[in-house]
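For reference, the chain that follows is the form predicted alone, supplied as structure tokens.
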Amino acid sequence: MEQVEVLVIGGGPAGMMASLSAVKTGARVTLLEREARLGGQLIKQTHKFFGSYKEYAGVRGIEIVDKLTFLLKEQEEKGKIRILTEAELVLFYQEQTLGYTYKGSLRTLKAQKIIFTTGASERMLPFPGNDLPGVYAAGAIQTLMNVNGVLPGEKYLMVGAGNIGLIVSYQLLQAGASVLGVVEAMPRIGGYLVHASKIRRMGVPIYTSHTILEARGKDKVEEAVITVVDNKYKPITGTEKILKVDAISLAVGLNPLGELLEQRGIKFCFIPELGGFVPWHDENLKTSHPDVYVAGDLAGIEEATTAMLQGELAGLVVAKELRYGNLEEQDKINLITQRLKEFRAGPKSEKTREGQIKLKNG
């Protein structure tokens, strides 16, 4: 059985940040990541951060991977932090003892702290034709796209107007695809307005009111029929419009990754604004288990920033809880619990402090 101090699970924006904090102040950390490389969903953003300098405003995401990759090989020379990669967790066993995949053997380890930063999985949306060959989630085209350099088909369709439907589709026409259209069936777009306006300069209509209806093709996405939809989201009869399209991609949410959290019995609440079911959690995003917390998306859905704000804060707690550090430490708590707070301040995250407080009242 192998014995660990700290063990982040998932190397993504909220993990690594983990990983750092608790590193820096003091702290033995084993990181885990199921991939062959750390940077989760950074290592397919090539857009610019918004924010403070202090979170990588104007900075790619996949510059910051290479940026915190570079920190925590550092820290991995030194002897302070052990990274393994292609390392998947699969059992949570009782106290802190968990059972992972590497290198085609199952392992086991006790950790006395641990860090869940799982991440979220894409959601789908029922319609006929949606098992057809070209129909995507926007995270898996923007894998193929930016990471394998395959672009999987030549006119799209976007499903969801949040902003990785608006970031998608401009990527989309830069790596020289169309897009015929961005259907939203809220009456407004959920995303940033800088990136609607970008693809609108660029001849994209994004109809708002509007949802996919039906895909339809032989072997593969050859049309997609979109409709209005009412105040109660249902289809308009009689105003289809057919789109000839060889793609269709989804972008309509993620669901956090908590598995194996409810597989140990820890406490989830269901709270539409942040996702779903997610880990019922403290402001130190301390879980129900009293050596258990969680980070990024899995805390619920927000943004890559407030994932590693929430990384960094969770490796900072847990290093004092190890009684690492010193007096100074709870000065970086309140001043990151602060950070997050004005982060989260603007018209933008109004459904994320709604979920807030419903996390909070439990």
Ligand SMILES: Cc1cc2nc3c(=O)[nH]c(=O)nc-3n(C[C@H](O)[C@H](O)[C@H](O)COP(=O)(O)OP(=O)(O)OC[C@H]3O[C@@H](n4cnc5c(N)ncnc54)[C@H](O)[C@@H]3O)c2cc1C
Contents of the next structure:
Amino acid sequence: MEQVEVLVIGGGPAGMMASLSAVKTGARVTLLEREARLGGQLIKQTHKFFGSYKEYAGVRGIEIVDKLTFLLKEQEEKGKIRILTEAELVLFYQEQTLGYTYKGSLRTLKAQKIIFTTGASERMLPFPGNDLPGVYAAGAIQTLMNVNGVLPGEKYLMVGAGNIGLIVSYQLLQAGASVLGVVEAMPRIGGYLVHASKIRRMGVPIYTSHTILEARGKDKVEEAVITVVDNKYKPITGTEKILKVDAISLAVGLNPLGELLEQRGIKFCFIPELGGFVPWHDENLKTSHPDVYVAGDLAGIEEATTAMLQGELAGLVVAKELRYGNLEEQDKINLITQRLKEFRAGPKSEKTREGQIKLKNG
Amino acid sequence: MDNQNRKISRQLTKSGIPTKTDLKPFLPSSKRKRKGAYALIECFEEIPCDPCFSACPFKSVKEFANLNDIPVIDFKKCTGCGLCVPECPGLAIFLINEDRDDGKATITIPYEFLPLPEKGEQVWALNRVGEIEGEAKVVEVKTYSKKNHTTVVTLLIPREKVLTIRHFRRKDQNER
Ligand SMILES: Cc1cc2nc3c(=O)[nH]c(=O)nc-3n(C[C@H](O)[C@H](O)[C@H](O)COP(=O)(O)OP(=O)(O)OC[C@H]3O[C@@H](n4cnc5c(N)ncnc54)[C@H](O)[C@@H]3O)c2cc1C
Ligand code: SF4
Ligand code: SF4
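Now that you have shown the form predicted alone, what about the form predicted together with this ligand?
First the chain shown before, then all remaining chains and molecules of the complex.
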């Protein structure tokens, strides 16, 4: 059976950084990505990134992917890393034996250390009519629009005023669509206010303390019914409003994608602040299995910046455990831990901080 | 001036539209307004972001003690070069010039829509909720950021509207 030193599963920002830092420390890496290209969520991010200029802030997501891909290809040419795209991990047996599909066949391999960076999947929302054609997850719309160049509707209702809802609304406007409103059940906007101000001045109303009641239409979405909700998120009758839209975009959160780890018996905790069921992990991203690590959205829903920092950290720690590197590595680990802490110091990361505490307490 | 931990209005947190009170601490003195263009940063909440600081060649944006700090401009140092405008991922920085003899002002807006307007074109100037405030003339269109290609468009507007006009729409474009 094929033997590898470090196996990274998922080629998003976390997986790319994990691979790079493990390779740079001296380890040999195999990276599996189920899509045809690397980049994960970032390939559809055409907007400029937040964060520190040290971690690519002000650069567009898609351009970050190009930079990281270039660095990975350099290592590939040197024979330090093997990158397999259209390779999906499907099985995680006893010990460190794993099964993945590649070019139509199932292959197995054994890995000394494994870093899972499989990201997250988008949540749906239950309401009458949510199965009508024209109801999409926001990320799916982004892929259609920014990767495939297809706009699935002309007039949209966005559900959710977190960063994803606000950013995808903006991108819809850029693509020439109209957004008739953004509804948010919470009494305040969840995403960054600068994103909200931006779409507001382009004429998009933001309805806080509102939710979608129903999608109506014969064969596809023709209108959406929205309503005011009280402070217990219960719809208030008589406040309904009809919006003539042909598409509804749901940006109501993400769930970490960890089924394979769960099947393998790795410990999970339910922490709503981190996105639901997340694999338990320590400060160095090690799970309850001593050879299995996690990073990025899988470890708790956050952002690309933290996903990259976590990936970098996991890659370093794993390489160090395999006795690569030298004393300098510990300094690097401390530095990344410090940067993560600084990034999460603001009020917008309160939930993440609470989640981290719960995680610590198991 | 301490803009950290300042309370922001409910209106802003519910709609994305700042009130006069939200804006006030971020404005330059009336004396400074008469001394050339200045950058106005409309970023009121602590978020982990700092390109405005790194973009300014004159160190006019105060160094952040923490990445989450609210940006504060030292208007004495700001030369009005406008380099920060396209670098802000929140599109929250505007360059304003009220120092003109004709009683008008210019506002430079980051603009990420295609096709771009042309110099000399008349456009609809929009306010903070996207309503038309009147016509405005495009006096400059520049794409100078190598990092992210955001274009900046300068409009000639009435001086009393420098805090009102925040966007524009080309006349042949539909309402969104
Ligand atoms: C609309 C939107 C806007 C955003 N804006 C910002 C922003 O401005 N700033 C910011 O910092 N962050 C932003 N983010 C968040 C950011 O994109 C994510 O936090 C980040 O991509 C998470 O990285 P990741 O590597 O953990 O996961 P992902 O990017 O999701 O990557 C996971 C990868 O794993 C692969 N994979 C999954 N399962 C398998 C398997 N079994 N086998 C092989 N491969 C597998 C997937 O195909 C994918 O490529 C935004 C997200 C969205 C949706
Ligand atoms: S306009 Fe120029 S000098 Fe003023 S803050 Fe922006 S970059 Fe600095
Ligand atoms: S770059 Fe823009 S969004 Fe980021 S902190 Fe500065 S003003 Fe705010």
